[in-house]
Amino acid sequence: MPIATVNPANGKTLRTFDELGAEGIERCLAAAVSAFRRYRTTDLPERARLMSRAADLLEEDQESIARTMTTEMGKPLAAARAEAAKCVKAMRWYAGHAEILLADEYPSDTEVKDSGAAHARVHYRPLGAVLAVMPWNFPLWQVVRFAAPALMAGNVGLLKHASNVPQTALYLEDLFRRAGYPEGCFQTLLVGSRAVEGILRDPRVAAATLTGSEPAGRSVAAIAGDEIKKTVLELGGSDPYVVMPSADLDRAVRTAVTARVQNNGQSCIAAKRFIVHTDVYDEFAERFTARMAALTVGDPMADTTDVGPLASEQGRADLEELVDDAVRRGATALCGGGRPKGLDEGWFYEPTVLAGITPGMRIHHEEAFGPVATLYRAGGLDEAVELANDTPFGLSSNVWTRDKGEQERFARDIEAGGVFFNGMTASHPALPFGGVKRSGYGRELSGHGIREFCNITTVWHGADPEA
């Protein structure tokens, strides 16, 4: 795949850019080592200092690099205003909650003489270099969440992101540049899939991140085992959106829009199947079809835009194979199902709601990255918890009742790294966020994301016999 900017509204390739080569990576892994080096012993002040200084910049930053994720990935423009600045609140969250995540622990009295010591402790170091393999879905975020806490921690970062967003991917660099950072803590390598291999069993990279597919997943998950190295996975989502007799219909309706087409659809934590109990199925699967049906689609830099185009001509050929599977084994598209007519050019598809699902089409199981919902009838609580884990993934939740009974269990059985109570899922610094099964491991933001990049290191002391 070539590294260029494709604008995905029209077809149209505006940029494309050399991919470093082996001499250029070599260059890049040894300034990773040499501020590594200096940037280790910096103390968290002066990091929370330069994390500021790039949230400033951001912040400054925010519509010009809204504009260049849209023509990039085609979100919508005030979806990728809003990521900016999501960005910018997870910096300055991270650079003034970093040093009281990254405490030394100390054990009790009692158990420090039990385990012989004079003194013991629990101290945090980074581990290094850490390889960040980011998707084009939410270009900037993706990146941030895992930059500014690994930054924080004192790791350097080097990004290999999507081919399709290089100049996002450029800004980046370039950002934490600007706000002073030593040269070579925050490094965009311009490369495609298969130079990673070779970056991630390089002695220099102590860790690596993902987030993207299940096959990219198990890749980068195998080659970092065979390396014996850490690795966090954020893979893929088909997260269940359960409404129950209790849930507040107009909420649950309005909200499930937006959480099935937020970024044009194509975000891992996108509510995408819809399973309601028959008590309420009817309602909720009219107004929810008829708003799903009045969402504009059209060019992403219009602000009355509800949808733009997909990232890609390949992933709107993907999503069109899934639907048209489903709908030939006998479900039924209550709306949308296939390309908007008068948008001849780019990538867009209809909002689709899409009902009768069942476990024989591909659907049902694999992850539809686009505008497309599946509607599913629960007989009760059980079905509903039977459905909702019927999926190979297990990002996120959401659940809408107000019975406290069943929120416990949901609460308890859901197989999800989330679950969601009358709200969409989202992702915020101070909260863990990522999955189980095959939507991966490890977790990010919050105290849990910071420590995971870190040398968790056990400090005892011996008690002196003379003393």
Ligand code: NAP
Contents of the next structure:
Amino acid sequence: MPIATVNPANGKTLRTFDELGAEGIERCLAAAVSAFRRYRTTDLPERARLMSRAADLLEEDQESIARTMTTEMGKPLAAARAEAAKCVKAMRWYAGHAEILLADEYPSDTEVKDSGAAHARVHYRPLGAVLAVMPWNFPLWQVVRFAAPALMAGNVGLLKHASNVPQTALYLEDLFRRAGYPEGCFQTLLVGSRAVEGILRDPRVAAATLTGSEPAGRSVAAIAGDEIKKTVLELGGSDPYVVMPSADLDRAVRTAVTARVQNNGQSCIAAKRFIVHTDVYDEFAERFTARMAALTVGDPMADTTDVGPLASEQGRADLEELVDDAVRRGATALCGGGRPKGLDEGWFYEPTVLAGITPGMRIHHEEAFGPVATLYRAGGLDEAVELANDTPFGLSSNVWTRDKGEQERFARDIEAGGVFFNGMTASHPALPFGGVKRSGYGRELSGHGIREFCNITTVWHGADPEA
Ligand code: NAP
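Please move on to the form predicted in complex with the named molecule, as the form predicted alone is already shown.
Following is the full complex, with the preceding chain placed first.
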């Protein structure tokens, strides 16, 4: 895939970039190692000062970087502005909390004595250069949610961003440089996915994090496994959105639309499978479909647009195949199901609701990365839980019920990294984010995220018998 900015709203190539060659990669790896040698010894107040400065600069750049993101991958401009603001918040959160999250931990006196020590503690040290392979869908946020904790922990970052968001990728390197980070602390490598193996196998790279598709995750994890290097994988999702009879149906319907079409439907944590109790199914289906059909699809730069284009022509083709397969096998499109009329230049797709899904359809077990919702009718609680778990993925989940017993049951039994009641899944710097099953492993954000790329070190001092 060429490294280029191609506007998905009209298919026009705006800028192309030369891929970094072997010499350039070597230069970056050498710079990363040399930067790590010095940066690892900086104290946390100094790291917090740098991170806060980066946050301030990003805040100033909000409008321009939002326009760049919208141009490169097509998300509505308002969503791009919100993404930049969210990054600022996370950077400030880690700047303010890292000292607590990485504070030394002390076992009890009895435990210390039992281990034969005079004193002992657990100390968090950085690992080194971490390779981040990132996707285009939240081109700023996915990177920042890795970079803010990783840099605060004293690691240095090597970013291999998706090939269709090179300007956002270069902006990030420039942001950290302007904030005052020493040369080599955060570098963007404009390389295609074929270069990842060589970089990851290089002994100067300590670990890797990948956010993206299952095949990419499998490949990076296999290489890292071969090299015995730590990885965090944030992969796809097909999150359930369960609606039970006690739900506030009005809010459940409105939130369902946002949960499905956020980011033009291309979010890992978008609700994708709508599992509705039979008592409220017909009403939910009618109202949800009416709202999905009423969305405005069009120019992502326009304030009036709800849903912009898909990020790539291939992405739209993949989505079309999934929908066509389902319809061919008997699903009904309650709305949408094709390309919107009058928007022939870009890679647009209609907001779509499919009913009558059966396990033989690809969409039942594959991720629909676009504004396509599937509807399921559940006869009761057990069936709702069963349907929610009937997927290879386990990223997050949304459940609408006011019944405390049902809430406990879903919180206990849904196989996912999150269960969000009476609302939609969203990430927050203080809450861990990540999945189980084929959605990946490891966690980002919160204390769990910052410790993923730490060497958790036991520091043990023997008791002096002379003392
Ligand atoms: P993708 O094709 O896997 O690309 C993601 C990144 O991986 C890009 O930088 C890509 O580079 C690189 N890549 C692709 N194949 C690779 C390989 N074999 N080896 C090494 N690197 C490789 O995914 P995408 O289509 O951009 O993103 C959509 C997917 O990401 C969806 O499945 C979505 O659910 C998932 N996602 C998950 C999360 C989460 O937190 N769990 C968040 C956002 C997105 P090139 O661009 O150069 O190919």
